[in-house]
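First, one chain by itself in C-alpha cells, the form predicted alone.
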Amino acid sequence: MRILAINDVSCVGKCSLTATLPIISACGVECNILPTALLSTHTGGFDGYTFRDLTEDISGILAHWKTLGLEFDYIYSGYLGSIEQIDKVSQIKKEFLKEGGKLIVDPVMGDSGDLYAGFTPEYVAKMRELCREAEYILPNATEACLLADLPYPLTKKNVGEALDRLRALGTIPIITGIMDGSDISVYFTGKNGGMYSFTHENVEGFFCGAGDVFASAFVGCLARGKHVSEAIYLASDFVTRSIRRSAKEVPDKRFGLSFEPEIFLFLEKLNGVVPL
C-alpha cells in the first residue's frame, strides 16, 4: 500500500507534510511526498516567514518517477499554491494512480469565511474542477461554502444543502468545523446519499494544523481498510483529543497541535486493541 501526499512543507508549525508524514507512517502505510512549497513556518500568525514555490521542480520529479514505474493506491492533495499546481494534481492522478485507487482532495483555500491571501475566484473554480475528480473531498466550513457557492457561515441548518451541492460534483464530501453552540461537528454523506455526523464539544481558540491532522488520519485509516464512517470517526476523535491536550499544554498555539502523545490511543483504536 503506497500513498502520495501532495502538500507544502512548513518547517515549523506541525502542519501540512510535517503532520501528514508521521501520522500516515504511524498507521503502518508507506507515505511518499510531493512538496508544493517550502516555508520556514506556516502562515498562521507568524511574520517574516520565508516562502519558496516548488512548481518548477515538480515536472522533473514526476519524470523521474515515471522511469521507476511508480503507482499509488491513494493520492492525497492539500495546499496547492496556484492553478498550475491544481493542473499538476490532475496529471498525477492520470499518470500515477493505480486502477481502482482513490484521489482525496483537501481543498485548502480559506478559513473563518475568507479566502487565503493570493487566491482568487478563478482558483476556486479550478479547485471545484479538481474536486470532481476526487473520491472524497475534505473542505472546512469556509471551503465548503466557496465550493458550493453558498454564503458563510455554514450551520447544521444549511449544511445539508452544501452536502447536496458538493455531492453533485460527483464526489463524497466530508465537511469539518460546523459549529452549533458549544458543539463542533463533521458532516458527511454516504455513497448512496444520506447525511451523517460526528459531534464533539468545541474547544475555544484557533488551533493551527487541525485540518491537516484530521485529513492525514482519515487517509491513513482508509488505507488500512477502514470503512469511510469509521475513518471519519477515528480521525475526528484523534484531532479532538489533540486539540484538548493542546489547549492545556501548548502556550503558543501557532506551533501546532500536540498530537504526538495522542497517537498511541489513535493507533490502538485503529488496530482494534481498544473499542471505538
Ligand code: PXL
Second form
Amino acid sequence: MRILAINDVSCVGKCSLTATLPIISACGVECNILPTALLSTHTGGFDGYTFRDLTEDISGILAHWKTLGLEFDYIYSGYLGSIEQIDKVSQIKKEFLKEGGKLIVDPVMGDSGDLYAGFTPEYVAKMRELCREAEYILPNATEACLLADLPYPLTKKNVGEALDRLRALGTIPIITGIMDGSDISVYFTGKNGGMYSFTHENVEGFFCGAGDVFASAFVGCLARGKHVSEAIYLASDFVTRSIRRSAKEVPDKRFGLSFEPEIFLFLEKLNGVVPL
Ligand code: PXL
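Can I get the form predicted in complex with the ligand as well, since the one above is the form predicted alone?
Next comes the full complex, this chain leading.
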C-alpha cells in the first residue's frame, strides 16, 4: 500500500505534511510526498511568513517518477498553492493512480467563513472541478459552503442540502466542523446517499491544522482497510482528543495541535487492542 500526499511543507505549525507524514507512517502505511509549497510557517495567524511556490519543480519530479514506474494506491491532496497545481493533481491522478485506486481531496481553502490568504473565487470553481474526480472529499463547514454555493454558516438544518449538492458532483462528501450549541459533528453520506454523523463536545477556540490531522488519520485508517464510517469515527476521535489536550497544554494555538501523545491510543483503537 503506497500513498501519495500532495500538500505544502509549513516548517512550523504542525499542519499539512508535517502532520500527515507522522500520522500515516504511524498507521503502518508508506507515505510518499509531493510538496506544493515551502513556507516558514502556515498562513493562519502568523505575519511575515515566507512562501516559495514549488509548481516549477513538479514536472521534473513527475518525469523522474515515470522512469521508476511508480503508481499509488491512494492519492491524497491538501493545500494547493495555485490553480495550476489543481490541474497537476488531475494529471497525477491520470498518470499515477493505480487501477482501482482512490483520490481523496481535502479542498483546503478557508475556515471560520473566510477564504485563506491568497485564495480567489476562481480557485474555488477550479477546486469544485477537482472534487468531481475524487472518491471522497473532506471539506470543513466553510469549504463545504463555498463548494456547494451555500451561505455560511452550515448548521444541522442545511447540512443535508450541502451533502446533496456535493454528492451531485459525483463524490462522497465528509463535512467536518458542523456546530450545534456545545456540540461539533462530522456529517457524511454513503455511496447511495443517506446522512450519517458523529458528534463530540466542542472545545472553544480555533485550532490550526485540525483539518489536516483529521484527514491524515482518515486516509491512514482507510489504507489499513477500515470501512469508511469506521475511518471517520477513528479520525474524529483522534482529532477531538488532540484538540482537548491542546486546549489545556498549548498556550499559542498557532503552533498546532498536540496530537503526538494521542497517537498511542489512536493506534490501539486502529489495531483493535482497545475497543472503539
Ligand atoms: O491546515 C491548513 C493549512 C495548510 N497549509 C497552509 C495553511 C493552512 C491554514 O492556514 O496556511 C500553508
